[in-house]
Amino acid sequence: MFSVFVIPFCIGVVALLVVSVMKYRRWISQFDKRQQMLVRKGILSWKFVGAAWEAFREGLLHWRITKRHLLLGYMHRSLAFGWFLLIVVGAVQAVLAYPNGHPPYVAIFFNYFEPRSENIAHFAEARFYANLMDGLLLYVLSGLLLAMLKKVWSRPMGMRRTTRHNLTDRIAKAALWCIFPLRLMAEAHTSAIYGNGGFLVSGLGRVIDWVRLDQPILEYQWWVCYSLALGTFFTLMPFTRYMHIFTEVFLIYFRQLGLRETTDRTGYTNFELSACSRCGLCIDGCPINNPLGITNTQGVYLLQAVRNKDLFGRAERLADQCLVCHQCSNDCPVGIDLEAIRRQVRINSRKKTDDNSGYDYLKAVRPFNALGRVAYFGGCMSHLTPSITEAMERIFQASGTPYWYMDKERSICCGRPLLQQGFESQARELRRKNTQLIKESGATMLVTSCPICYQSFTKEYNLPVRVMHHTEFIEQLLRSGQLKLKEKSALRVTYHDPCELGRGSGIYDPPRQVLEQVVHLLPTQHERERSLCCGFNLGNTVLSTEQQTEVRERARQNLLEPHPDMIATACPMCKKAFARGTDTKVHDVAEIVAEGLLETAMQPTHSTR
């Protein structure tokens, strides 16, 4: 049972396991200490269940693609889960057929060795295999025809723009096309001679053998073919965009056992890269590109230059022109952390300017004896917007609440805004000062009206209280009856979502929650994941005041398209942002309870020192 025409495939299957294998050990030998030790202690721990099935889930079935647009997700998962199925089959197929034994590539030909062989066994079940084989090719080839329309017209699959791919993996692309249309032409050549296969193998054989084209000659030179195609897509696998098929895996895996992106790229960003297939989704919903029709800086092409080991300098560019609004990453169905990567392409580009030599000012900042106490961190966007900070202090004041308003006279800014640009040092000297005086104050919880800021608390900073963002906070005074309301006001409002609150952190009950019992709220088109960004993040240094105007423009006519008395939203920034030029009202959700606060004695309860 051998033909020189399997060669090719052999090759390019060694190739492919060898290359991946080094490639892994190398990955995995550059993850940090911390990364190593979380792999060591759960490696063989139920972990691997979840990860087992989500890798299913997501690997073969696009579960997530598939909610997002069925035709889609059924493209992705005809090739996906059925070529795996027509690999599964055919492997058990062969078994059945040689009970004795084979070589293994025997069940990726069973066809052509089948007619050939002396030593097959003939199964009852030969026919049902045969048939089912050809359905699953069926399957796969219809697959393979959505995505080459998706190539010329992909708004049927749900997408307005697709990645342009570089040379090689075009070539891979175009390797992987022709594998099953190869397939289909080789088993019906052998059909025409020998009369096997299936319904649909048989259907093209008779066909052939009909145009007298069943000739040994032709069909060795298909099998050659198709061996070829199977040999050039595993051996260029390793270095293109089809790696991220193994590579999700184990991403699913080590992400199942507590590993995640730090500010310096680690082995564990190298399974990041590889296991993004530049399907493109990030780039419709990027605010960047709709409105603005820039559509060459999202987050798939920052990775490919970055895995390329940004050989033409595009990194930095492309890392700089995005407003960090978390859409990138909401819409990937692999769930890479694209924020982080593009924070430590900037970081890296900062290191020669991040110097925290200018904070010595911080030294004269002493922590207030705050001990029972709520600690309340306004933050800088929402300085420059008082407004919400009064309307958080007499709500503090109408719920009896004891509390440090620990940044109102000598501001201290969380550190976010200045990581986001890459400047960890100088974050890191801020986080370190603050962390400081919240221990030092004896305060029990930290709530904060800034979304930048509460990310910054619970993702950067490893605080001994409980964090909550003002609208969290409010939710529980009202809901344990500590916070009392007039009637509910006949106002009409709509909510914008923030992206570091939403997105960014799973913010999006509490805010309805809270308006819901005040105002009448009111659905609109883009909310929650789908939120649209105002356009004003502090990502973004690389836009101008008219791009990201128009940016604002297109999120502001979707909270104005019900005709709301009032826009709300729960940060400063947005607030800003979508007060400027309008005649609608804009508050903070803060701002409406207050003005919905029920009339009682206050208890001053505030302290700053």
Second form
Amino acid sequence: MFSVFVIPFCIGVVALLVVSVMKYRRWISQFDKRQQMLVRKGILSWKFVGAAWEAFREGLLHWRITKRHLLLGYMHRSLAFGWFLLIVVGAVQAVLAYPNGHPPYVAIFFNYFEPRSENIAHFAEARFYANLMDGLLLYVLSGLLLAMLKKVWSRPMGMRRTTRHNLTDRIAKAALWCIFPLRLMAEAHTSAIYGNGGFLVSGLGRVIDWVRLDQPILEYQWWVCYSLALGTFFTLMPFTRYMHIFTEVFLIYFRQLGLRETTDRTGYTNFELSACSRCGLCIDGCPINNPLGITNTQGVYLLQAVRNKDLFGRAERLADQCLVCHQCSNDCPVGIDLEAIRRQVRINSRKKTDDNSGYDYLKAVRPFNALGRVAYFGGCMSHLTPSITEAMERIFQASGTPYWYMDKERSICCGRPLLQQGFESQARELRRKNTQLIKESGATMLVTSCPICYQSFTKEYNLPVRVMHHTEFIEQLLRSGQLKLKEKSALRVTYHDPCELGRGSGIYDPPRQVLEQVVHLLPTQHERERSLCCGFNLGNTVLSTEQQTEVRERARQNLLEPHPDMIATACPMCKKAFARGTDTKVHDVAEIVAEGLLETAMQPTHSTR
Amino acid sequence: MDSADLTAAERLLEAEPSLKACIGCGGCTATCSAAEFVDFNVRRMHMAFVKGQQEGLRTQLNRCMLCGKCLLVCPRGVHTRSVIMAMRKELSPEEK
Ligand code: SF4
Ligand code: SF4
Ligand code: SF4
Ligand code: SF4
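Next up, can you give the form predicted in complex with the partner chain of this protein, since the form predicted on its own came first?
Below: every chain and molecule of the assembly, starting with the one above.
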């Protein structure tokens, strides 16, 4: 059982195997110490069961994409799962037909060899398998049709803008798109001569027979083309986006083992870079794209620039352009840590200016004894919105919470603005000082009013105390009855989810639960994960004020659409951004609560350094 | 105007054009977090830089925490943090 036409396919498969093994081995050898340790420790654990399930769900069924858009999910699933089943069922079919063994390529070119083999077993379910294979081919072809449709008109697939691919990707895509129609034609021509195949193939075969194209020479040409398409695709695959098909499985496994991005580019980063399918789902939600119309900054293009070894500082420019609003990492169905990769790029570009020797003045700051109290960290931005910190002080007092306002007079920044810009060692210095102050104070908990600080304290610090954003803290006080409110007011309010609090930290409910007890909360079109960035995030240093304002206007329109009496938010930065140029009042959740407090039992619990 | 180096100043204004709008009001300095701890006058520093007096600024600028308060209070919309980052880049020994 051999024919010359199988050679391109065989070469493709071998090339694919060799190159992928080489790549994966190199990336694994580039893991840092901790990542290596996690892999060694986890490799024999049961975690691979969870990883296998996730790989099946995401790699084949494309669950997350389906949740985003049904038809788009169907397209991805029919191509991935359909092709996978074609391979698996084809292999089973070949094993049943050739009980004495067969060369591996026979399963792929089954319909060509089947009528020509003498040693074939006539197994009972042969017709069933032929029809099943045809059904699967039809399934894949339906996905292919949708993919072609998406190329010319992406709106029905839930996408406004699709990814611009590079040349190799486009060639590989052409080869991929050819594979299934060519398979159908090759099988149909064989069927025209031998009458084999299931409903689809034999149906088309009869047409071919009828128009007298049932020539062996034509048949052979179709099989050659099919094999060539397969060979081309497999050979190109490791150098194109289609490598994500395999890499995603590895990435899921490593993630289950606990591997994460670090501040440096490691082998794990290479897996993330390669796991990006260039699906483009990170494009539409980006505020740099809509409303600003800058279409080269989004996750997919950043990864492309990093992958291509950062020619001419392109990755650095793209990384700087971003608002760090977390929308793209939220939307990425592969779960790539785009924020971390962007930060790596920024850290790399600031290496020469990252100098932490300037902070020796912090040595003079002495710890304060706040044993048993709640430490309150307003945050630098809150100092410019004193109504928020005053409201918090009133809430502490009204609830009888002993507290220590640790940055009341002199504030040391939490370090996140520095880290966001890539000044890693400087940020570490500030974290060290704040950690020392918090630890030595003896405080039992840390409450902050700023979502930037909250992310910093929860993700970048390693504190021995619980950290809460003030909306969580207030929600807890209300639930436990420590805080009593007047009757609910008639004010109609829309709530803005700050990027750093919502997508950044997953805090969506506490502010809403609090607001619902004080005012009438109105829904808006872009809420929770789909909340729009206020445009003034500290993560960006290159956009002009006009551009930032344009981003803010889109978010503001969304908040004003239900005609509220007031806009509520939970971030001093967002409050400032929206308050500029609006007649509608903008208030922090803390202020609204403080306004609605039952002014009883105000206990003087307040103190500072 | 001794040790004048106008080209660095020009490069700064080019990198962060919003600085041209500065009226020297000192709002940035008044709110500055670092200035609460140590001698650090951000208005004086960027004005000196633009005049070409850049000596000693390099170590001083490292005291900034990039907290962004100055950015929020500036009445002229100067992107003060970007100005500081651009000055540091200009003054870094390897860069030129
Ligand atoms: S980064 Fe994620 S969302 Fe964007 S193209 Fe890649 S896989 Fe798709
Ligand atoms: S973080 Fe936000 S601004 Fe930055 S690329 Fe992603 S979606 Fe765009
Ligand atoms: S960013 Fe720097 S200069 Fe501006 S207020 Fe903060 S510490 Fe001061
Ligand atoms: S606050 Fe703005 S205008 Fe005033 S001195 Fe500082 S940069 Fe200049």
